[in-house]
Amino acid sequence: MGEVKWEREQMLVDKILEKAPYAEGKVRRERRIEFSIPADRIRDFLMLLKENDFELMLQITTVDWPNDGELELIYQMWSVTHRTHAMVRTRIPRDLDKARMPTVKDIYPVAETYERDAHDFFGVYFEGNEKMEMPWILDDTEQGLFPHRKDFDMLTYVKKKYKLLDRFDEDKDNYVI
């Protein structure tokens, strides 16, 4: 039974994936596939993906992996054409000085604000994108916080960035952030 269902979703893949031998894909479900690309592949699999009408970024979802040493950026696509959402997932060292990708705000210009989003929380840098340094959603003047990373030590952050409030007293055996 499984192998007739979502007919057009794996014609689809397979059309995706002729023309992208470095890829795996997969139906999920209904209107839901997923790929896996080598980071290094993410632009030229975006193109074409594009060319193949996926028109939208959704979002660019980043997951901290810290005990494989990796972030996983998955690009959330949606195909108004083929009425299909499109994941593409790939992994990247997690080691902040070779945690880059290369931008693909020239492809779909929208990813520009989920790059800087990954950006100031997870520290990923996307080369080519020239908003990288400047301010965005965290108005810290400290570098390197990187809050949505699985080892960022929020208790001991919030007790020194809001030392006034007394909610964060030593004594207390709980804490409520």
Contents of the next structure:
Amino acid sequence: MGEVKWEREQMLVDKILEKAPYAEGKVRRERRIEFSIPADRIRDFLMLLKENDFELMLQITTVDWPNDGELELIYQMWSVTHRTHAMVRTRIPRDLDKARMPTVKDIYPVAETYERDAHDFFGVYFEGNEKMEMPWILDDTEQGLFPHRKDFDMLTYVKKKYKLLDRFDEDKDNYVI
Amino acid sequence: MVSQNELIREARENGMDLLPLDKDTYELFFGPQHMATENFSIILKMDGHRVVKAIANPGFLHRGFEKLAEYRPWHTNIALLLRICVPEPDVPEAIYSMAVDEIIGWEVPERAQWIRTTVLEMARVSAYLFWIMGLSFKLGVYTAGQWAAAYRERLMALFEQLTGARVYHIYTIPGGVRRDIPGDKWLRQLKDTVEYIRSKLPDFDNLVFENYVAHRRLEGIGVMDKKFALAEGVTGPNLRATGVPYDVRRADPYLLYPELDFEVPVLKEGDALARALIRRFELEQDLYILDQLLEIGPPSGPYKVEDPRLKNLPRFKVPAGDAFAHVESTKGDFGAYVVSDGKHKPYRVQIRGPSIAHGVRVLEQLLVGARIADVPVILMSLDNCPPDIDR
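Cool, the form predicted on its own is there; where's the form predicted in complex with its partner chain?
The complete assembly is shown below, putting the previous chain first.
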């Protein structure tokens, strides 16, 4: 069903994969394509996307997969010319000293903001982004405290920080803060 | 660099009395309580009354919506995520619901699509009126601001009839909308309101958009070009003011937009005036879209999908998968990326607020060289929505 219906998207994927043999790509649906690439080729691949008229970087999403011991980074790109959304997926180790990525702010300047966001909430360090050390949204300077990681215990943290919450019943099975 | 004496002389000529703290520059904390910054904080380094350097300092609104969303059942997240952009709360509802619909594979019924489109357009009109209010206040044209607030009140009343709430609607849900439209009387009232607001647009033109003083305040400040805007990820009216005709409603059509006739206004100057005019033109286009929707009328049929899973909402599960959905808001391209691992709660929700692109880096660069009086005007012309950044 897909092949015939989404010819334009398939052609775009083929054109990009031809120049990037290290990547895997597929069409998800109309105007949605997806690539997964190794983490060390991310700069090459984003440069290639920029040459192929993907002008806008919509965001960088980080997803934590603690069972695999990995963090997934998804660079979400939009092409104004082709009217297509491309997700570029890559995985890096979850350990704090290994969760490092090269910055892409020289290719897409807006990436600087999203990289700061990923650093603040997930602890991914982007090499070459000089704003990494600058405090961003969180004012807590405790080491290794990355609130969007799945092993961050929000309830314990909140109770430690804001004593008020002690009065709530914590034996509830389905606790919703 | 202009000399200090010249700056002070210029300031005095403009009726300001400035005493710099030291010989060269001084630091000025602008916001977050300052009402001209709308809960946003900027650290300015000033030379006289000119900005030398600006650092956006977000975090004062941060409430951790994305983290909280991972702790709540799918449906209750609607009541949380809509707080991300208060002037236009229907947009986060819609993108989250569209992403969930895509993961489940639900086709939203036609009636629900019509209602969602109408609600989104009403939200756009109301957000633009809210923006006119903000801009007028910053330009000192208080009359126009108070008019805009009063006209927006009519839409608030209609929203209240439709959803039961004035501001936080909690109306669009995965699979459709929460309840049906109240009836023909509501549709007639909406038609009257659209007519009424349209009849008042010339007043806004006279007072703000064609006003000589407003033009002097807006023209030539905060200029950005096409290449810069695209590289910085700017979307929405701010991008269209630099000459790129990118509108999500046309580029990635959703709901009923492919069937509707509307123009995407584009200007080339890229300054604050161009951005203001684009918004003024779009307000007119949105009223025109509402006209067409009312002419088509709501199709008959159910207003949400009929699915047994919707009977027990706390135990509602979404199959594993992920989806990205985005819509055109008055601030720009508003998107949501939702990941499900097949359980009762989302595994990850990330909201792509348009302001994170034009409210941090772009703002820092546009403010350099501006006068202190222009800072709120540039901020307002970019239509920054701080909770987008502080998700």
